[in-house]
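The chain below stands alone, shown as structure tokens; this is the form predicted alone.
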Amino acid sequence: MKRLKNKKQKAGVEVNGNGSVTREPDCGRKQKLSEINQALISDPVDIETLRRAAASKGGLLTDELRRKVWPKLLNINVYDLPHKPGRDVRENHKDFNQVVLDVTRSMKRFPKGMPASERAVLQEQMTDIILEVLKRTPQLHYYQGYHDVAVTLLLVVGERMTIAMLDTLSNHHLRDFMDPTMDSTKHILNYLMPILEQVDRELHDFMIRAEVGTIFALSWLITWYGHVLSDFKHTMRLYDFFLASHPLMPIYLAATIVLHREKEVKKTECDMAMVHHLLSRIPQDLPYELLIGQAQDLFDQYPPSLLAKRAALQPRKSLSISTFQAFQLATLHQRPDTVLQRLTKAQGSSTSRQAPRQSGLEAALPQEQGRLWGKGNRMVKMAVWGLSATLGAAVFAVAQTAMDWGPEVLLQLF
């Protein structure tokens, strides 16, 4: 097995043109906060510094910073956010029943101790957000697990920003998962084994003999690990990393997790069911910072273009991969929020007239340090939504392995 570099003591990174990140020495929390804030007010916004911060040790540190940086990483103007969906978004929507079912059984994704009434409000919002994004781009197809991405964003940035972020992600980073078939998703999963082959041929061959395939990593990939991690802080840390990285980075992280558990895997009986059972359950105490550094190292050593050549993969089949460079370049010309606010007001648009109250981050969240379940405008939201008790009343056991995602998904995989 080729030794992966131990990057525990390194935290800074430098983003290269191909979406990779080169790590630099840790500069400390206080300096990191200063650099992020300076990058946000630079004109144009210093996106490369923000990407370095998101990928480096500790990520973006606080939800307050995430609400400022995540939109910049996706080239979103916080003063030009979509309006909240109307109730008509649910009318005659082909995915409505499946979305409601998935949202209802997402209860474990909400913080422990959150009042049921507040969770019901957020679940109502999540349903409408998903349907709104799908309505905006009819060629996007809903998949089970999409709601896991939606709830992660909603808990951090609020309803209107979630619509904007989810819409962008759905047309770029997540685009391959939203085809009518699973072919593009299988294509992304097919990068996993070539990575393992490059690093640990013995482990790779063991998994080939066991015929375990890559289905165990399906839910990791399509939910950005939100479905399988119990601690929300770990989920947010990975979202920092993925939002600042190449769309294939989740599969590189999957490879580092498998490599990290190499000894466990090799001690397991060489049987598909046994190996799948082991790998499909991610330990909750993984050294995430170490694994993030190793995933970046693997990306640098074995970039997608190299793997595609060696494994006869066809990256042109992936819309996420083929459009990433143009997407990344487009983020480099953003104005800071202070300038955007001034320009919006000067234009005299309807958005500008509502900006102080209805636009930007302030409209999306309560005034406390960002938790949607803070005091803020909680009562207003509950009054608006009527606190329907129908959602969230039923409790479903959430699937823990890719095998539990439904027979219709598995049938498409084979």
Contents of the next structure:
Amino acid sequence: MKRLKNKKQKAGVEVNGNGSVTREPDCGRKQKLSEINQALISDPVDIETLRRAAASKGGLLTDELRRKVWPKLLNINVYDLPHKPGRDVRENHKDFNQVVLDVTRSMKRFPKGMPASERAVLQEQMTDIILEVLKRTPQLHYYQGYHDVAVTLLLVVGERMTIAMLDTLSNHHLRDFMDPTMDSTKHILNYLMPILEQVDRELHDFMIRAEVGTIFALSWLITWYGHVLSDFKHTMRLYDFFLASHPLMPIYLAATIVLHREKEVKKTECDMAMVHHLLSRIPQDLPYELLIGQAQDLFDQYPPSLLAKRAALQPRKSLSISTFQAFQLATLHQRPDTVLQRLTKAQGSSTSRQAPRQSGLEAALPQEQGRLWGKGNRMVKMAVWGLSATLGAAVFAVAQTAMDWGPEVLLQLF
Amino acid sequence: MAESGSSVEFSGTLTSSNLPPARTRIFKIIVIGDSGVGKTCLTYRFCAGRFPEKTEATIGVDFRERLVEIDGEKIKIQLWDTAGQERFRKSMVQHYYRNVHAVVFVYDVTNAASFRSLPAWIEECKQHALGTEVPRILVGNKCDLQDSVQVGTDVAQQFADTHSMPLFETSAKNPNSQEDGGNSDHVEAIFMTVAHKLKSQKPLVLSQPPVGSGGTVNLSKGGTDGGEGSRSWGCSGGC
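For comparison with the form predicted alone, kindly provide the form predicted in complex with the partner chain.
Time for the whole complex; same chain goes first.
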């Protein structure tokens, strides 16, 4: 993290040095866009820069970039994605009923203007994706809230990439939440109070006296805030941050949110119900960029190992934490997409090239998409949604030759 | 979130602008039952005064409250709406069983499995020292879906009798309720009945399970002397 921070400062200087343009934010954005694109074509991919970009102001900026960078952050080869699950994924699945129940009730996670038919298709995909990932690793257990992670990924990167990303996350960042019991999750939540103790003793003591516990932050942690934020752009921004960070970072962010509301908390009656009530309702207008920066600073200042020692946290094996270093190391050796494409092709995995074509055609709802795209500019955003979700897979097949593929390219194609 | 958010706004205004005097008694009621039986819907209905448009899975516990007046006394009713998935109740929800004054068990009349889970939920309560001495009621939800009823009233009533609980069948979402006020009052009656029951238990030491109710919590029409409640008892026939 220290290194990240240094780089961040360096980047800041570069931006300023380049500051002949009066509108600095735009200039910073342009600069950032080019840095990200440069990092993506470096060989090996410049993962440090991508991580720094994902965490720093504005995150990954656009959905198009997210589709390129998110897989890199998780060490995923976009040319070798899992296939669409078949219908048999639903057969004899122990979690089937619970998943369907939660997915059916997840309507609010979808953009407001999305036609019900399109949402229904995505919900079907969501169910299949979740069941497929669970089936791949029988040690993983579904939890309510997992579907909030799945839908966030699905809305940005499409079905097949979501399978790949969710699979990786489930075996790393989210792994502790997927034990048969929630004991490991509780253990992770236990890091929250020690952070508060370090920063604001008074607030910490107040919360201890109120016996509020930490369940108010449970849904924040296990859904990466997807369950509690109503504006999807904030959710994506936080996903940028968490995908690039240590698995405990959502807890550090929770701490900054509580600290941010310190005055409100202290004004509340010192009672479990009242404090739980206040804290569990997350304000929708939080200064996310500020809090993200603070969470990083807290992480640097009070790393998990230090907290564990100071707070005498009961030792417990956290798979998310113990596998993280190796996971991060593994991400350092990725080839850029152009190379991956060539290599994957060369490996003769013709199946992975054909499958997306097929699945794209299957899932594309040709009539509906056609109608959407026919409506011109107003519909571009919708089209992008539809595209990222239902055609995400096809993108890789259609635009294989375009280095800078994106919705715009596809819109022209259709 | 939007929906639960508005529920919060409601209870939020309650807490901030309408702060009860310091001496206001608090009745803490926990609402439990399988996933998807409508716990969130019921508690929202009671606290916000209307049905939520859509509800989402509850993760952990949600808290809602409402200030009511019973026989001239202002009482704060706190409802703890819990996650239905088993993994949450094992290690997460425990904390919220403390100092509970009453328990509402909810099942879905169109889902036999949710009814079959009730013994496990009752056992769960016992483990948290919430036995028959604590007022408990049984709510069969979604009785508006008459065509798909899987749990008959007679079976449910028998179960309720065995466990000394009154039974309510209701719907937290009845299309007719807007017009005739029928079932919407039902939800009201359920929680008000519990509140009356709690209030009638004297002396009521709020930090401890109420004493003196004996083995049987037999709430009858006469028990709901607050008025609104009385009609609700006939619901077995009505739904």
